[in-house]
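A single chain comes next, written as structure tokens; it is the form predicted alone.
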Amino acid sequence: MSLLGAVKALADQPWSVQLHESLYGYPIVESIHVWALCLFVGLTIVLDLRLTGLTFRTVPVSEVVRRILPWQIAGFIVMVISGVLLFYAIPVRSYQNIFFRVKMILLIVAGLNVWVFNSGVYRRIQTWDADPIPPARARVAGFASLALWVLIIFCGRMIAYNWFDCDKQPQSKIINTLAGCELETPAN
């Protein structure tokens, strides 16, 4: 079974149909997703601004992390769960949405940015924790995170628009390829 076939099978599940067609369920899940996104990204911006050295220069980075990390984790968990539910409600449309695909790639890059930061420069935080301007690698991680989250939020918002949906034909071959559209070829 292809990935698109699996996504189509998921779309046929009763709970997927019920969530998508629910008068209140889908909007509530979407609202929770946006709320959790605000919590997580808002706190991420606070940390990133400290890492870039643009604000909170007198507060040690470890203190910022200590205070916001539990709330960031809570926001992240709720954001992921609600995001999975949103995908579950409209899996085929999401899977074939160019902005959704770009958002997933950007989320992976953002995760790699966090991993590189935590496995590298953050391990030596005791040497630069109270510095008003963190080392270059920490600043790069902070600026990269800020840029990535701006792009992730933009792509997430653009998912709602159906400019490139597979059922809107004809479209250019590149759009159909990027969206993963499987078009029926005319019989000869």
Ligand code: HEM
Second form
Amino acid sequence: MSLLGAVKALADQPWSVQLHESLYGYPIVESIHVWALCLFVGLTIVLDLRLTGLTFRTVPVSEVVRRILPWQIAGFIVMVISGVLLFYAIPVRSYQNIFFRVKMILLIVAGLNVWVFNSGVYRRIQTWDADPIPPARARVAGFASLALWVLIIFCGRMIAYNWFDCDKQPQSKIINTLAGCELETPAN
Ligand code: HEM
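Switch from the form predicted alone to the form predicted together with the ligand and print that structure.
Full complex below, order starting with the chain above.
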């Protein structure tokens, strides 16, 4: 079964249909997605502002991390659960949505940025913890994170707009490829 076939099977599930057609369910899940976003991305920006040396210069970086990390993790978990439910409610539209696809790629890149930071410069935190201006690698990680979350939020917001939906043919070949549209081949 192709991935599109699996996504279409998901869309036929009674729970998916119920959540999509629910009067209050979907809006509540989407509101939780946005609330969790405020918590998770809001606190991530606080840490990035310290890592870039733009503010909180007198507060040791490890102190900022120690105070906000539990809330960040809680926000991220709610973000992912509510996001998966939003996908589950309208799987085909989301799967064939260019903004959703770009957002998922950016989420992976944001995860890689955190991994490189934690496995690299953050391991030597004792040597720069109280520095008002952190080392270049920490500042690069902070600026990259700020840019990535701004782009992820933009893509998340754009998902709702059906500019490139597969049922809006004719569209250019590149758009159909990026969206994963399955076009009927005209009968000879
Ligand atoms: C963890 C980081 C995430 C962030 C910062 C994020 C951000 C956003 C934002 C800002 C929106 C627009 C909300 C609105 O306009 O009301 C959105 C919508 C959406 N998100 Fe996420 N999201 C994240 C994770 C996920 C995940 C992991 C998934 C699914 C696997 C997901 C699926 C969706 C879907 C399907 C929508 C469209 C809802 C709609 O407009 O109908 N999100 N997201």
